[in-house]
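First, one chain by itself in structure tokens, the form predicted on its own.
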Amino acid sequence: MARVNAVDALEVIPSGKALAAEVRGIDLALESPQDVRSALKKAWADNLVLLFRKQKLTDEQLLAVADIFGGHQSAGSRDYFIKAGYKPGETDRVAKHPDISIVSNLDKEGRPVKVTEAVGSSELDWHTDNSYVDVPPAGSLLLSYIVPVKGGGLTSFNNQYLAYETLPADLKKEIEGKHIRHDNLRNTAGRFRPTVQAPKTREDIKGPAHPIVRIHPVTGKQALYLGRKYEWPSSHVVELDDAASEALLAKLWQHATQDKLKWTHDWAVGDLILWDNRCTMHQRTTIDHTQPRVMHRALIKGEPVISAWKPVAAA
């Protein structure tokens, strides 16, 4: 008979900081029945982050812990090299399977730098994950293979419910009925992606406009929703002109990162993250470019952004 993991053996042990958990009691390798999948989803829904130790996963494996927490979808950036003629194992961002991608300091040698296709080592501020898209991540899996010894990369998230719930009543009313514009020409370390020139204009910006304030679609709660922090006009408020869009992102940019906001973890080779985009940030912290450091991300599929300024849906 076949090694399943079994409910009783789950322990989720929160943090004690605005967010995350850690999970144990359970080899993802493993089949996983549906009490215990119901077990995660919620434990996933109550911590918004979850951390899995000591875990050893293929690229298909890796993807059917994506299928536990609603299915996966591809990165909006590998259509980018795909159209500048890279092809799949060529680099980072396009990987061989459509629906992992791979996060690594490696050049094309299998040589650790400081600039890569992609985000190399590079320090990566807040953001949340492909939120340049119509239909966003609903989370996101990060699995790590090799990691760099007391070299830095290390990832905090933070809590955009509790950035929500705690913003001032006259920037709460400031915020209402906007939407931020998302760019779609840069990576997450703000280097723009193949084949794209630089916006001068906010109509160069083709990204889709999301509502500042979004709602969980299972929690039901409210929470910022910011994307990307780039300078003018990759980042802009639609209804506002351009100094009142910059005064009032720094404002909610300021707010939304504060550090009692935060979690932090200091990765090991066999970690597995899971995080939320709809309700959580991240950043990442600069890579000793001497160190390899290797990860694969799966990312959970998505569904349409509900609106916190539609009548029916904050109903």
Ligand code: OGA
The other form holds:
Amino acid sequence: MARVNAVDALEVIPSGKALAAEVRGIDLALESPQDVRSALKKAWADNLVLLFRKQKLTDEQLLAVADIFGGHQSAGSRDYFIKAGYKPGETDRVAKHPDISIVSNLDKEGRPVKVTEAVGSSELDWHTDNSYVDVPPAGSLLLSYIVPVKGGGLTSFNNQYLAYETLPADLKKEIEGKHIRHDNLRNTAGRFRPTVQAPKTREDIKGPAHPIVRIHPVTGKQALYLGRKYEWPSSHVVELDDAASEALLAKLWQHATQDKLKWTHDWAVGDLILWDNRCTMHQRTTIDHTQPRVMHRALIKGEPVISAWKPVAAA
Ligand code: OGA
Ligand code: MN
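Beyond the form predicted on its own, can we have the form predicted together with this ligand?
Below is the whole assembly, all chains and molecules, this chain first.
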């Protein structure tokens, strides 16, 4: 009989920080029976971010891991690259499988560089993935293939349930019923995507408006949902004028990105991290651009954002 994962072998070791746990005793290339799948889902709901070490997976196997946690969906950036002339599977930018993204700092010749058409070696500021689509991914899986040696690219995660819980009462009141508009014109490194013009007005931002506080469909808890921090007009509070919107966003971002809410990971080859985009944000430090760093990412299929705001009764 083929080897399968066993629930008794699973160990979930919390980081001791505001979020995250390491899961030991599992090889995700093997089949996981129902009880293992349930235990993993519970560990994810309890810890928000899970780290699995020494995993060796093909893209198909990575997508099978995504299936444990709810399935997979394509990245919002993929169409921009295809529109700009990249052929899936032919370069390191656009993977063959539509639901795999390649997160790397290699150029077309496979050399590490500072800047690519994607995020390259850049620092990535705090964000949640693909908040600029109508149905954002529930989570993300990132598997490392090549990592720099003492070359940066550390990734941090923060707990946005705690960010909401600890928000001062006056700020909680101020955000009630409000929404942020989310922008897909730039990538996570803040660079405009291929073929995109810089926005000049709020109307140029075509992404969806999501509630500032969302309810997690599994835990039922409320989390702050800020998406990405961009200058006006890319990110704005729909119900406020520009000055009030800027002032409120500045206060929220300052509160949501405090050190006490975060856990940081320094990658080794074979590390797989699963994070929850509904209740965490993440950031990455700059990568030493003389060293290669290659990871593959899959997005966990999302469900429509559940607003913490009661629907306004029809007049
Ligand atoms: C991502 C991301 C962080 C990293 O792939 O969504 O933010 O460490 N990556 O590369
Ligand atoms: Mn990201």
